[in-house]
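A lone chain, given as structure tokens: the form predicted on its own.
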Amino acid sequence: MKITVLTLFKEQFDSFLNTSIIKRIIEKGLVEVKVVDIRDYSLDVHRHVDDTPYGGGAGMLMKVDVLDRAIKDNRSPNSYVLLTSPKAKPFIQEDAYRLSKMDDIVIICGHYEGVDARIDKYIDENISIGDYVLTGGELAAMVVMDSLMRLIDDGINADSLKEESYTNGLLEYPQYTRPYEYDGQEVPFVLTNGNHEEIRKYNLKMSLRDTYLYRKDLLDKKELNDEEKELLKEIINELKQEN
């Protein structure tokens, strides 16, 4: 995969692209990833690359004559051209999955008070991170990346992306290291009992009761086995005994 990322800020990259698991998978050589000024393609002395909106209003957009410029040089006949905008719903792990099987991506980092419309006509999807407002598109540029490059076949091990929150529509269930004990919590006893149908069934009713607590718009979108039903009943008539 390649992904080539049109900023006005090269140096915010810097430290993303070299550190953890995202410079292993670039080190491995499974992701490409090139990072371009925006300001190279104006073609004025003083490198503008915004200007006042038309018809008022506070703040500047950036020029779509010079991002076109900016596409059109750094992208190939597949490449698919994502813009950080708040037009989009929600960038979601099913984004992640789908943008992850491409073979180029140019995203276009969003800055000042927005980007001239006409941008539209260039671009394949507006993304967003979530319904707020940041100083510029880079850091929802390095979201997108890193959620999508750590999908890639051998980025990381294939087992740790099994049962990750959202993979099967849940959250993921709680999990526990050493100490046994600590400051008087102790682990769950079944996950220690080596009964390993136990343990399936506990993390599935975990991963369930924390769905429901913290995000059951997610369970609304599910689609329940008869096993998943019975653990949530369950749940519902716990969680209402505590109360």
Ligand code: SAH
The other form holds:
Amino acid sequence: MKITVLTLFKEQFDSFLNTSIIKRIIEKGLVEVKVVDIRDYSLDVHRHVDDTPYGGGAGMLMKVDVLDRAIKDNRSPNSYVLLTSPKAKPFIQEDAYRLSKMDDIVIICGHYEGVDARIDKYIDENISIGDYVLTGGELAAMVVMDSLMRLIDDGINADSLKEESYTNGLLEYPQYTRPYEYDGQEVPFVLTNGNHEEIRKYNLKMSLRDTYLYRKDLLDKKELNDEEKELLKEIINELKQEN
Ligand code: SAH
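May I ask for the structure of the form predicted together with the named molecule now, the form predicted on its own having been displayed?
Then the entire complex follows, led off by the chain already shown.
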């Protein structure tokens, strides 16, 4: 896969691309990342990339001609072009899976007051990382890149992806590591007894419990099987007794 980022602030990507799992994925050759300075596509002597909005209003807008040149010079016929923007449905894990299957992605980072609306003609999709406004699209681009790069085949251990949050419509169950007892808190005994079926059932129950507590909206969307329905009933009863 190839990912090309168009930005005014290339340096923001340095540590992201040179750290931990993302660095390893690039070193393995699974993803080729190119970070391009949008300013290189400004034609005026002062290298302007933005201008005041027609009709007035605060701030500066990034110019569509500069961006169009940057896109044209860095895309291939089969590139999928994303514009970071708060004007979209929030990005979710399903989107990360969908984008991880693509061969060639271009991500444009807006800045200042945003981007001339005529950019729409040159992009395939707006990508928002949540219902809030950032100063620029760089962090959003890194969030999108991070979430999709780890899903690429051989990117990380496939077993880690199987049970994690959002993969099956639930949040992941709580996990523990040594020491067995810390500050009066013990690891649930069932996780230490080596009975795989009991552990599976316990983890499923805890996964349902956390989803019920923190993201009930996900449970409303998911079709539960009989075992899950039964476990959820138990959870709701237990929570009632706790209160
Ligand atoms: N005036 C715009 C916000 C501009 S913020 C508005 O009110 O809609 C400047 C840039 O930051 C945007 O062009 C976009 O690239 C990026 N950005 C801001 N919030 C974002 C979000 N939630 N998700 C993705 N990108 C975002």
